[in-house]
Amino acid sequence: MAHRVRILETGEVTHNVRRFKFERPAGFKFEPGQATEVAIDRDGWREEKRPFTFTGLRDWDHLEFTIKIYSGHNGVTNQLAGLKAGDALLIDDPWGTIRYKGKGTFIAGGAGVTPFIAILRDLADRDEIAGHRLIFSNRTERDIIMRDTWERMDGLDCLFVVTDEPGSSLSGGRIDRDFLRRGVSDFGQNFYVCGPDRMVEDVNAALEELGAEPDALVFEK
């Protein structure tokens, strides 16, 4: 079922990427790392569906999504990076695969950390967030999506990874399975993972290899 929404408010999050807050129809529910189908409500846009996650609070009274805008063509991202507060959305029901399912290793690759905004601040909203690990590979530290808010969030371990910024006092390289042997202690453990097709299978091979059940990892099928 399709929801016509109007944005309330935009605004910048890094270089590249943009949060909307717009309007919450009556009862929409969704659970937190859960994403839907959005249509830009103009002609010529009305079908061009996309996937994003909601990455607000399911208590919240508006919904909000947090994406990343490719300039580079004239595709949706770009359309939507120049609409303002009055302009309207189309949403599908909500849908995806990636739930918490309890404590856990959480490992993103740039936009991939989308989903788990959500789960994480709903953690750490019910003081629940000790114990969880955020492992955030991106290409420069500029390119890190709302790097303060995972710091302040009290019992979150934050390990965070560029690929592309050798001048970084941060950890360098892939998350492959070196990466994960030698950061990675207990492999018991949940595993939530999301990022570029080819990362998500690669890190998934390299958990299992190194002991992860199947039924511990979590990502979008």
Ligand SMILES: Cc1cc2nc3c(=O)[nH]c(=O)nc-3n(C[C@H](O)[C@H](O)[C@H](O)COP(=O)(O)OP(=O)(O)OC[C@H]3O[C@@H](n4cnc5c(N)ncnc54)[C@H](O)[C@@H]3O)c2cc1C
Contents of the next structure:
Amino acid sequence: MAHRVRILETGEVTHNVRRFKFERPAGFKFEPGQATEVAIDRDGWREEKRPFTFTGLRDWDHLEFTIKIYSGHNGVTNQLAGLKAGDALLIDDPWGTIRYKGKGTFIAGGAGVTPFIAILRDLADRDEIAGHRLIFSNRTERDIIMRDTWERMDGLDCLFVVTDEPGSSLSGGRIDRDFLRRGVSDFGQNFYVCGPDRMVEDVNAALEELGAEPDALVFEK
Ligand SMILES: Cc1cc2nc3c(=O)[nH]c(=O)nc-3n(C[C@H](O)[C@H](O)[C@H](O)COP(=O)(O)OP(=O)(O)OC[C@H]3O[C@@H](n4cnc5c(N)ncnc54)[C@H](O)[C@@H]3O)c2cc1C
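Form predicted on its own done, so how does the form predicted in complex with this ligand look?
All chains and molecules follow, beginning with the one already shown.
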């Protein structure tokens, strides 16, 4: 069922990622990690639905998306970048297979961190963040979404990786089998993986080769 919701506030997260806070329809519920189909309530854009993930907490009085803007072509995200408070979105009911199922390591690439924003915020809110790990890969340091938030979460073990910035003090290189073998000591834990399709396939395959159980891999199916 489509809900028409007004944007309450927009803001910058990184140079190409924006946050959208918007009205929460009465009784609207979602689980951290879930997404929905979104369209802009404007002529010519209502049929252009794209999936975005709820990044706020379940008990907030508003909803939130954190969206990477592709300004290189006139798609939905380029249009979203121009919206302001008072403009309206059409959202469907929540869906998605990324759900928290216990302690583990979160492996994200770029905007693939969005389902983990809700899950990790929820764990921090419940004082249960300790013992979790976030491995977050981006092209460069300026692409890292909400770096301060992750670094401030007491007990979250953060490892930032950049693939295209040789001068950076952060870990370089791709998250491949070698990287995981060196950087992960326990393959019996849960792994949550989200990012570009290719990255998710490669990381899941590497984790299984290294001993992770297929049932312990959580990703969008
Ligand atoms: C379950 C799920 C949840 C998601 N949640 C989020 C989220 O919370 N936040 C988020 O930022 N993203 C999220 N995404 C991804 C998001 O849906 C896409 O980034 C979005 O659909 C892009 O829409 P668009 O209309 O701007 O681009 P599209 O037109 O849909 O194009 C998408 C891709 O193609 C490329 N592309 C297409 N045409 C051109 C062109 N002419 N020139 C240059 N590049 C082009 C774009 O660079 C981009 O990589 C999610 C995806 C899924 C499947």
